[in-house]
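Encoded as structure tokens, the following chain is the form predicted alone, with no partner shown.
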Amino acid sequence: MARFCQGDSTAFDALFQRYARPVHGYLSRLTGSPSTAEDLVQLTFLSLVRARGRFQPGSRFKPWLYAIATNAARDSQRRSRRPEELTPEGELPASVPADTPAPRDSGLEQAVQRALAQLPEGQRIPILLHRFEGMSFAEIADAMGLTESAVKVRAHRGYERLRELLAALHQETQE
């Protein structure tokens, strides 16, 4: 990033190569719709170049790069508050299709899915980018704007909520 600040267009490059993938399986996750995490992407990297004069030298560039990313998601979910890529009928399709294979438990993956909706997203964020996205808390903290404490405490609320959420089905699992 540093590079790129200095007017290196490779670097830019490389960052996007680097990053794109990962901040889109982010991104459908959080909004739950692969082609509009596409478009976020894009959004995402045309406001970090935006933005490349206000990125702070020896800072970290994933949480700042993911905090662009989460601002792009609200800012597209406060402007589109009507569902989007409805079935021929007029329904919201029963599964979200993905760029990668299948999961091994299509009913799990969706069951985790809808409960992860549930959740408010003060806790779901740092969950999704704690368990899915490799993040330590200090860095959610960076890209959230809060403390370390403050994003461990709603993490393990979102945790304790998703395990409220999914019981039924780990009950039926045992049975």
The other form holds:
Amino acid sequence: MARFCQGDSTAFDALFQRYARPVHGYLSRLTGSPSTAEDLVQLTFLSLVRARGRFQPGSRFKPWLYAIATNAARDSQRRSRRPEELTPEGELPASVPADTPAPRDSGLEQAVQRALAQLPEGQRIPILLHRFEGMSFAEIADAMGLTESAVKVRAHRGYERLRELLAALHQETQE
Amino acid sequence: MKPECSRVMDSLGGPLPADLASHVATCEDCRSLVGGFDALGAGPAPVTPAPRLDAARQRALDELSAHPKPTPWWRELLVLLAVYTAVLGGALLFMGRNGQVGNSASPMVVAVVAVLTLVLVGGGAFVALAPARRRLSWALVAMAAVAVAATQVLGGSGQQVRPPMEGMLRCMGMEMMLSVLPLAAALVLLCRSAFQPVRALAAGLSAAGVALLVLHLHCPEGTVRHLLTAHVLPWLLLAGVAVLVRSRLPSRSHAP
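Mind sharing the form predicted in complex with the partner chain? What's above is the form predicted alone.
To see the whole picture, the full complex is given below, headed by that same chain.
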């Protein structure tokens, strides 16, 4: 990161090779659209280059990068929606439209996506970062600008809600 | 959440130690937690085509070669503070031809309110532009605004020099005019990081605070009504306008 901050393109390439695909996966899950995620990856790494003077030496890189990616997704959703469709806190609404409408239940992956999409943003992001990106709660707290205990409470509630939602979806498909 | 529940969360994805496993068996919350976590991982990984990321890489590399030197965030803060200082100094010099301080309250009160407003101006600029590891608290910003508003109103001299409407229009117009440049500079610099409404509010309070400080020192009117409607209310409105305008402007970077 220090070499990249000084303008070393090889160092940037190393960071890009390591993180571009995982960030794309995260953004795909967050937005429900792989093609939107591609655009957001571009915005994320462009922001990374432009704002590298804001990176605080000694802090962790990965949470910072995911914070940028989350902000880019939030900004993109904010601009593509009417203000009345956002929550009062300016966050993403609980439901995120997918690129293609999911069938009633064409598999567990769709069920998981549908359940995740029903969570509020404050619970969905910690779960995506924890379950799919393998980040610790301390790293997620850094990425979200919250305390670790606040992130744990959100993730705990999110996992509980997911279990209920998945059970309900499972029951729905059985009928 | 109990400490054991917190430890269960830390251990998710790996084998649970015996004591935590027995806790999960007895704690309904943790059973739901582990159930939700496991349910997410039970499905196969989605099969998606490889994303096309070459354009993203090339665009970022072009940007890097165009700007090989990073701009430290504190340089932007210095620029903003320089704009504030220029507006403040220029306005006081221009309007203070017949004496720098028109406020007829006691010098101690004038000084205390001025220092408090100055702290808000500097502190607001700092929290608006500095990278922060924790989200800025709405309560903190609101408390600072209320404290400054209260001291501005309560620290008035009580004197009325001009007819109320004339005095109000003069001060409101001056506050709007003096706030244009600081607000514009703050908004331009705010766009270099991700949009956060609370930061935009802090920037707005800080930028419009420059005009509030000029009025506090220069304006001879000291009634509560005048201070509230012609000084404090426009200041709060301008801060609100800053949030609204920032929400409409594109971000040059999404960094926190």
